[in-house]
Amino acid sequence: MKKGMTIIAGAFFLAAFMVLSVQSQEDMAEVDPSVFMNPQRPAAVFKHDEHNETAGIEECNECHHVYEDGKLLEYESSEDMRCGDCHGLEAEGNMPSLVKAFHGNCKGCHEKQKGGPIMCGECHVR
């Protein structure tokens, strides 16, 4: 009887673990890597809503910026665009490459706020 209960309890915990694992994978989101031909690392894992809630970000333009003639348009937002719509694989003039734009925007903010991932493997999870 005791052995049977142990087996049933073990099966229950295994099933619960599998369900939670599948659900957590469904919540996974990543920065769109499609523009990179031969990425050196996996796409950066990024859960948009969870990130903004944790960071206390309420305005889209805090991350989704717009520049005109080299000046930040403070109240404009590019949330309906992909980063690659403006940033190319190579830097052009004052506009950084897509990789530098991602790292400068995300990692730069994390360093400034003294919170969030800054090491490669913390975002680019294998």
Given for the second form:
Amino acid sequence: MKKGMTIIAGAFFLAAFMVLSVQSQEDMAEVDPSVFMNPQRPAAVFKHDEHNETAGIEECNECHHVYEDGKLLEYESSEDMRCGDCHGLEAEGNMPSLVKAFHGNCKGCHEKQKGGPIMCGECHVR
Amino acid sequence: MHDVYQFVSGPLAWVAFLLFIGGSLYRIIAMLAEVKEKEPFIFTYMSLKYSLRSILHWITPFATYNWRRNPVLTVVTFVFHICLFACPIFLLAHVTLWDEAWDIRWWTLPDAVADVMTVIVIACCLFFLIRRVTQREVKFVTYPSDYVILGIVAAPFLTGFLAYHQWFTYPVFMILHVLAGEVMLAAIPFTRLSHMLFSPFTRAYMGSEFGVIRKSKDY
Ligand code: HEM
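Instead of the form predicted on its own shown above, give the structure for the form predicted together with its partner chain, please.
Below is the whole assembly, all chains and molecules, this chain first.
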């Protein structure tokens, strides 16, 4: 009986641990910079879901895009991957380096839409 | 705020760099033209060997009599000029902007090192200021414009430091920093900061005159 309880309790905690530790975009508050060798700046603030709601971005693949032979695939998306899974620290052909992918994506849209931060310290908040 | 930032870091940056590069070329060409008209014989004894000999001695700490005379001032002067140039040229933030605008990039300093160099430049400016105010022989040859020039040089470092650390109101100091940097760039050809352009020529001329004509050293 006691053993059964231990197993059930153990399973419960394990399940809770797994649920909590699975990364989800809902509670993402900043972009993790640890893929960079030796990050120089504080992590950029980015409350994933809240941001996309206030900015009125409908499609996930506005950011999580997929290219094939240099063509953007309109109906595909890559939210199961990190930007750094494709973008290396150095540029490769048409694919911008990881920093420029982030800056081009984030700052590029903010400049175009005249909304959202464009100065270093507004994203890399200390 | 964003419109202001985009204006100062866009069109105004173009104006500043064009004034800096165009103004520098103009001043150098005008100077050479004047020498050619008034004292063309100078060109007859210009010597590469003595020019380089003079320049190399004067850019080496303590290699000239003048540099040995006041060691503290010499050390401050050298440290100041090294940080003044290396810090903004190899600053990660500046190279990031060049990379995004022109797709060119080069080696960068770690931010922590650049931050220390910034403090060094500001401290050196304070040293020069205090020296001008307190030393009688320096005060005697100081014009008000000397203080203005010191301020023009210190301003991009002071505001850059405040922006980097995001003290007080960040966007305001970020914009002031870009403005201060542009004022400094544009001022180089048209103020005494032009010694940056002319000092190699001055040394080349002095070196050649002393080496070829007077058969002696200018250091
Ligand atoms: C077109 C003109 C310029 C632009 C657009 C510009 C832009 C910037 C930016 C974006 C930063 C980073 C601020 C941050 O981290 O939030 C910065 C920092 C800095 N800049 Fe500039 N800058 C310009 C000219 C200059 C000039 C002419 C100098 C000096 C000669 C200079 C010296 C510095 C310094 C010392 C820092 C701070 C470094 C630190 O404390 O770590 N800048 N600048």
